[in-house]
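Given next, in structure tokens, is a single chain: the form predicted on its own.
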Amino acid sequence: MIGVVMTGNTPYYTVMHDAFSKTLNSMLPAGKKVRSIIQKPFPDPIALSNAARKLIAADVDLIVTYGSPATLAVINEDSGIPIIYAGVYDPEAIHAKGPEITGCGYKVHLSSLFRHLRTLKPIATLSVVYSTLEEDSVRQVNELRALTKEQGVGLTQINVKSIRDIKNIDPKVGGDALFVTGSAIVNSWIDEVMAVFKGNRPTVVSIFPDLAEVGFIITLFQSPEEQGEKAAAMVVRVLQGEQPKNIKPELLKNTELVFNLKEARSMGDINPINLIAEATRVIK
């Protein structure tokens, strides 16, 4: 029996889990069946810890986690149950290590995303939507702060911890562009976030794909399907008796650059030539 803790009801992790389930079922030996208990708590530390404790109490054989907050919550319980993580941003930074822990994470070069954005249009002020409830989201803000300071661009931080915070956002703080971090909280409420800026729309970029089709202009992301498939392969190895400590963690670096040319043109953004040439996919 496998326990699953997903960091919120986030489309990125939902796609990841779908790929995980499909791959796991295809790789299991004939006659071998796996049952799953899935937890999708609100991604605050208390709710995530409670979800982890429920799985431990259910005596699952292995726990799969999606996203840094879920992974940290399960690791902190120190249950001795094998943990396979996926969708963790820069896992080295959160010290996702231990004899019972392995998995696959990713790292997106924010400098590349910022460079692509600046080839599209001049940027005087960049706003970033993040959540202080999620450590990896805060680290992304810190990376952006260093980048913008270096290049003389203003940075406005928009902290979202609840739906009330979204309702209190001033639409004028969108600046020239809006960066959406890999925050589960923000991406769970991305429709509501985008609605705030409906009448004063900045150019929106993100390290998550625009699965909800809300109008991101540039996305630079690591494939959620690949992470799900990698995690499934690791789970099969553990179910076959291999120790997690003997399965090397993987940091997936291949990214996809998607440019929404149709949306960019509707907003009047300029100079898309370089982006069209460099993008993995162009939405026309």
Contents of the next structure:
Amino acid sequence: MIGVVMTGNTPYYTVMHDAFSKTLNSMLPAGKKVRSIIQKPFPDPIALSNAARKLIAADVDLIVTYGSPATLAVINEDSGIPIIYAGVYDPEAIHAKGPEITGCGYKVHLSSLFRHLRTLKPIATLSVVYSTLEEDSVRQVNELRALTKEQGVGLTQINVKSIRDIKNIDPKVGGDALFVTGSAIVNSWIDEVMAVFKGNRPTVVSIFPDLAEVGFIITLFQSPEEQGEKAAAMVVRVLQGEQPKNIKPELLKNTELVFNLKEARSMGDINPINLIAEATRVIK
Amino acid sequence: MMPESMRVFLAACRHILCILMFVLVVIGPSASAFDNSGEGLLIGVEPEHNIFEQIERYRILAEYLSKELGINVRLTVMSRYGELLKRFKSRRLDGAFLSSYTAAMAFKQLNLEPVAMAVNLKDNAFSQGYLFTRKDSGITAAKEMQGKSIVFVDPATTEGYLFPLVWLRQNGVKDKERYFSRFSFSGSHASAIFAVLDGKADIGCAKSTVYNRQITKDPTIGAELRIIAESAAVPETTLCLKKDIPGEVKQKLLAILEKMTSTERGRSVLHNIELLRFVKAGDSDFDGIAKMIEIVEKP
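For comparison with the form predicted on its own, please write out the form predicted together with its partner chain.
In what comes next, the whole complex appears, and the chain from above leads the way.
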């Protein structure tokens, strides 16, 4: 039996888990099945910690985690149960290491996403939506802060810890563009975030794919499916007796750049030719 | 995730764009190819990153050359590097503005000869190949490239394929398919740069002129990339003509190109095509490429 802790109920991790389940079932020997207990707590440290403890109490054989907050919560319980993570942003930065830990993380070059955005329109002020409840989201804001400072661009931070925070967002703070971090909370409520700016629709870019189809103009991301598949392959190896410490963690680099030309056209006077040329996919 | 159909749609759009570029982008009034009676010259041009800007720039050059030469000069932008070698005869081209690799091959295969080299705004008729990575990749040498991904530009480029192959060979890598986890072709020098910046590939190569132009436009690019190796200088763009075109036509064309800086109109055209001037080209300018081809072709 395996336990699964997902950071919130985010489409990105859901797609990852679907790919994980499909791959796991296809890789298991004929007739063998693996039961799983799935936890999708709100990405609050206490809720995540409780979810981890429930799985430990259920005596699962290993725990699969999606996202940094869930991974950190399970690591902190120090249960000795093997942990396979996926969807962790830059795992080295959170020291997701140990004899019983391995997995598949990702890294998106925020500078690249910002560069693509600036080829589309001049950016004097950038707004970033994140959550201080999620450390990976905070790391991304820190990276953006350094980047925007270096390039003389203003940065407005919008911290979302609850649905009430979204209601309190001033629609005027959208700036020239809105950067959506890989926060599970923000991405779970992305429809609500976008609704705030209704009528004054900002240019939105993100490091998660636009799974909710809310109209992100540029997304630079790593495939959630590939991470789920890689995590499943690692789980099979552990179930077959290999130690996690002997399974090399992976950092995905196969970035996808998706440009939503349809949304971009609604912005008016833009020059999208470079983005059309560089995008791995153009939404028309 | 967006449906696969969108990916297919994009691929189809690119394909159609390529065909359109090849079929429709003949810049200048319609005429037949050069027929030894001075009626017209059809000159091929290899594609740049932004094909639309390129078409406009070369339209101005075609008009200028037609007027000065007294014969109809048309320029046609090819769909990709190397396409020219395949299509030269079927398109009945009289010559082409060629990058160094295609030029070297065209001398052998198509009986072309170099006439004039374009001198860029940095007062340089030559470019170098750069092999580069992201600084945060930790890759500084060939041995650290094993198992990583590499993006080339096109098999028909010196800076974007021939040079990196030579460098890899000289650093002990003979089989790129086994050494790298993945290799791909970006289709343009600028795209190879963005592929590495975005993380689509760990290692990339491109010509120095495009690399430096991108950094001038956006200095943050230079701060994020590290150049691992540089090739010797090779001619960047050379006008090559068929050997059987009458010598007086070639000489007149060379003279017109060389004298563009002496008239206001000529300078204006040069400004539009982002060049300082044209200078005479010779076979010896391509000696370095022949040596590189020799190294790569060695078993």
